[in-house]
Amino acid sequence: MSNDLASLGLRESATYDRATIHAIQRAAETGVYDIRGWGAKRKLPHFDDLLFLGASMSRYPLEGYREKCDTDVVLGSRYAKSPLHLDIPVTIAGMSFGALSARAKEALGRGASEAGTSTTTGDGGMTPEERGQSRHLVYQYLPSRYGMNPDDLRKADAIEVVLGQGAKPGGGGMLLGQKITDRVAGMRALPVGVDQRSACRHPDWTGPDDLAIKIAELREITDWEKPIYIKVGATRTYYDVKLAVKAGADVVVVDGMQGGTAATQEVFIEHVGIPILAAIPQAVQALQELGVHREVQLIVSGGIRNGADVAKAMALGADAVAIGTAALIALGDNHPRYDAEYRALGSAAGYYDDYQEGRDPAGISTQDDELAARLDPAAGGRRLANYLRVMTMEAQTLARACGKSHLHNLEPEDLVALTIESAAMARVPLAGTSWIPGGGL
C-alpha cells in the first residue's frame, strides 16, 4: 500500500484483498474461469520449514574431500527385467511436446543424459529429438492416450501410468489451440488450432482391479523389460500408494500441489491437493506397512528447487525426486534478458503467469518456430546438467554433515521442523523439543 493510501486510513481486507477483487471483476466481465500455467502461488508448508541436525559431538560427520557420499539409485527393481540405474536421484518430470517446444524437449534429454539421470515424455507422445538425446527415457501413459503406440512403449526405458498430477488431481490436462500446430495435431490426432482438454481418468478402467489388468498388458507388450511407474497427485496419498503397490507398480510417483502444469483452472491449482511435505510420510507409511519400502521405489515431486529439498525429501523416505519448473528455469526460462517481452505479455521476469498462451520469449513453452529458435538445445542442456550437478553436490554436502555415506541413508531422525504445521505434516519434532504434533494419517 502506498504512503498516499495509508495517509487516507485505507486498509486492505484480508478476505477481499486486491487480487480477490480483481478476480471477481475479471469473472464478471468475461464469464469464464481463469486458466493459467505453472503451480500454486499461495504460501504452503514446504521443505524450507525443515532443518537438518548436523553432526557435532553425538554424531560423526564425513569429510567431503576424502570420504564418499554416493548418490546412485535403482528404479524398478521389483518386477522389471531391466530396471533403471541412475547416477543421481534427481529426475526430470513429464512435460509434453505441445506444452514445450521440440528444442526444449531435446535440451531436457541432453541435460539429463549428461548428468546421468532420466527424463519423461509427458502427454502427446514421444519425439525423436527427446528419444535421441535421452539415455534414460520414461514414457508417460495418460488418460488422453495422445500419441500412444506400442512401438514407442518398447522404445522407452520405463513406463509411467499417470493417474493424477499434483497441480490438478482429479482433473484432466489442457492445451490451448494456439499451441496445436500441424506437428502437435498430427501426433495427437487433433484438429489444428482448436483447444484440447484431456480426460481426467483412463477410459478403460474404473478402479484398482482394472489398473492391475492394464499393468499386466503393458508388461506383456514390453516383455516385462520396462519398469512400470504409477503417478498420483497428492491427495489421499496413503490409500492411493497402497492400491498402486497392490496393482503391481514397480515405482510410485507422488506429485504434490506445488507442482506446475501447462495450463488448468486457477481454482484447481490453488485449492486441490496437499503439499508434498504432507504426502511423503503418508506414502512411506503405506510402503512400510506393506513391507515394500525401498523394494517399490518412491519418487516425489512438486516444488523441488535445490539440493536441500532433495536431501530433505530423501530423509523423509523418498528414493528420488522429479523436477519440472526448476528444469525449465535452468534451461533459460524466465530470464531477465527477456523482461520487456514478458511485460508485453502482462507478466515480468521472475513471475509465472500466462506462458501457456504459447508466446514464451525464451522459446521453451511455445510452438512458435521463431521463438523456439531462440533456445539452443546444446547450451540449454549444459545449463540443466550444471544445475543437476549443483543440486546433487548440495545434497551430498548435507548428507555428509549428518554423517551419511549415501543419500539414501538420510532419515527422519536427521530433521526437525520450524513450525507446528510442518512438524505435524512431516512427522518430525518441532525444533528444540521432542514433540511431534498430531498423529496417524
Contents of the next structure:
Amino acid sequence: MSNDLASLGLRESATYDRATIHAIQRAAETGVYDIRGWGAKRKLPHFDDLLFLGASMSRYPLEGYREKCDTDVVLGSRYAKSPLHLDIPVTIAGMSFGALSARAKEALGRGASEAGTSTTTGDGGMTPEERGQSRHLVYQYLPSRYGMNPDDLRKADAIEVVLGQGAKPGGGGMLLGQKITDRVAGMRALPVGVDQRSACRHPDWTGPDDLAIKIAELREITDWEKPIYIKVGATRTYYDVKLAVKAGADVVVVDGMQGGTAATQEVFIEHVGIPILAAIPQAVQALQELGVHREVQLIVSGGIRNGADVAKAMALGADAVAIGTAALIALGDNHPRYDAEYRALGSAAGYYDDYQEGRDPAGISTQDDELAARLDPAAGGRRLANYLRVMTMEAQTLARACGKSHLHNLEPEDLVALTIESAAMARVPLAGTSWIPGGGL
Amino acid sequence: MEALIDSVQVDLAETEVRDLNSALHSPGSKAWRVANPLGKHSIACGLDAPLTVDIDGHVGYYCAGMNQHASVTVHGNAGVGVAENMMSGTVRVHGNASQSAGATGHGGLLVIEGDASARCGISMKGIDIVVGGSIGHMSAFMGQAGRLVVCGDAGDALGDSLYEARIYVRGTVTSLGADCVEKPLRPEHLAELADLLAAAGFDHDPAEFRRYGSARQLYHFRVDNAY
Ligand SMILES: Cc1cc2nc3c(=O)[nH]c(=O)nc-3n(C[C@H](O)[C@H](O)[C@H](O)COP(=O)(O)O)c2cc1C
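Alongside the form predicted on its own that was just displayed, please also present the structure of the form predicted in complex with the partner chain.
Next comes the full complex, and the chain you just saw is listed first.
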C-alpha cells in the first residue's frame, strides 16, 4: 500500500507524519490528552550508535566459550553489611504490582532467581508472590509510599529510594481505576476503582541534605544491613549522581528517557529527560571525581535490549544494567500470537503500549484474573531466565573479543561511535577518527 | 518521674543513636528513658514491640519513624517527619513538631500537644493525628485514610488532593486545597471526634469543630486511556 502511494508520487511529511496527524485529529475530536505505557518511541541516539573495537594486533582476544569471562557483580559494598552478590549484571527493574499482575511479578522473580540476579518491587508494595520467588529482592521506597511498611522493609534484600524514572523525570505516577481492584486498593489504602495518582515529591524530605538524613533513618530501621540505592531519571545526571553519593547511596540507578513506564502522558514520555547514552558518561564522571567509581555502583537502564547494550553500558562505566520493557517482552508481551486481540484493542503485536488499560491480551499488565491466568509464572520465568542467559553470553562474547576476562574490564577505549551525536554524548571517538566532539561538562 | 526505677537509661551524649536503636530492636526491657537527645535524627525508629520510650529533650528528624506497637513520648520538640509511616502504637510530642509530622502513617495515634508545621499528615494512610495547637500549609495533602484533628487553626491548602482521610479543625482554615470541602458534622463524626480527643487527652467539645473531606471530584481523570 505505502509503495503504491509512493509510486503515485505521494510523499509523507517528516514533520507531520501519520502518527502526528492522528494525534492532532484525536485531540481535536476528544479534547483529552493521551496516556500510555512503554517508553519513548522516537528515534534517539542509543547503544546501536556505538561499536566495539575487537582485539587484533595490539590487543589479545580471549577464546570464545572457553576462556574465563566472569559476569558477577557486588552491589552495595559501600555501607551495607549485606551487599548483594549477583551472578550476572542484568537486573530486573522496579515494576509495580498493580501495573503488572501478581503472576507477572512472580514470573519476574522466578526468572531473575534462576539466572542469579535481582528483581525489584515497584509503586504499590511487596507481594508474597514476588518475595517468595525472588532470591534477591529490591524494595522500592517511593514518594507515594503505597504499601510501605517496616516488615517488608526488613524482608527486602536492598532498598531503592526512587526520585524519578527516565520515562517521566519530575512526574509522579498514575494507575487508572480499571486496575485498582480490591487487592491493589487494599495494599495501597485507596478506594477501589479511583484513578490513582502517585506523588511526584517525597512527603517528608526535600533536597539532598534531607535525603541524607532519610537514608540514615532507613539504615537505622534496618540495622545498617541493606544496600540503599537511589534511582533517578536521567536529566542533570552529573549533579544528581554527585548529590546521591553525598546523600549516602550505596548504589545509584540512572534511568534514561527510553525507559518504560506503566502509565504516563505521551507528551511526558517523549519530551522529558535525556537518552541513557548521554547520561552514563556524566554519571561516571561524577563518581570518578568523587573517587567512588566502582565503590558506589552504577546501574543504568532505559532501552537495554541485548548483550551488546549490556556490554556497551558497562564499557562506558556502569556496573550493571536494569531491564523493564525487555523483561515483559520475554514474558510474552506483544507476542504475535495475540495479534488479533491487540488489533481488536486498536493496536497490533509489536505496537501495544496501553499498559494503563488493564486489558493486556498477554495477561501481564492487567489485574483481570482471566487475562492474568494466561501467563504461567513458571513458564514465563523460564523464558525470562533464557533471555537473561542469552544477554549475558552475548555480552561475554563481546568482552572476550576485546580481551576482557570480566565484563567489568570493558572500558570506553573499546568503543567508537557511528555518529557525531553519539560520539559527543558517549564521549568516545567518532569511528575512524580521534575526534570526541563536545567538551563534556 | 514515673517508672524511673525500672526503665533502662540511655544518655545520647555518650551513646550513639545507632547503638540505642539496635538495643531497642531486640530489647530486653520494656521501658526506656533517653537523656540528651540533642536534636539527633532517627531516634527510636523502627521499633517493633510494645515498649515505652521517654525522650527527655528535643529530637531531630524522623523520631519514632515506622513505629509499630511502641509508645514513644518526646518531652520536647520534634523535627521533620516525627512518626513518619507509623503502623501502630502511640507517639506523643509534648512540644511542637516540624514539617511532615505523621507523614504516610498507616496506623496508630500521633499526638502533638503544641503546633505542627507544614504538611502535617501528608499522604496519611490510616494514622490518627491529634494536634493541640495549629498546623501549617499543605497538611493532609493526598491524605488517603485516617483522621487529622486540629484543635487550633489550619494553614493554606488544607487537604489538597484528598482521598478518604477525614479532617477536623476547631479554629480557622486559611484555605482549602483542591478537591477539599467542608462537610456536615454528623453524630458519628461527633462520636469519633470525642474518642480521638479523649485518646489524645484533650477536653474540647467536639461540636466546636468543623469537618473537611474530599469532594471526590479528582477521583477520575479526564483523559484518553486507550489510544
Ligand atoms: C510496566 C512498568 C511499570 C513500571 N513501574 C515502575 C515503578 O513502579 N517504579 C519505578 O521506579 N519504575 C517503574 N518502571 C520503570 C522501570 O523500573 C525501569 O526504569 C524502566 O522500565 C527501564 O527501561 P526499559 O523499560 O527500557 O528497560 C516501570 C516500567 C514498566 C514498563
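Numbering follows the first chain given and starts at 1. Here, rigid core means the biggest group of C-alpha atoms that superpose within 1.5 Å across both forms. Model, not experiment: these values are computed from the prediction.
A movement of the C-alpha atom of Ile21 reaching 2 angstroms or beyond is seen between the two forms when the two forms are aligned on their rigid core. Aligning the rigid core between the two forms leaves the CA of Glu12 offset by 3.6 Å.
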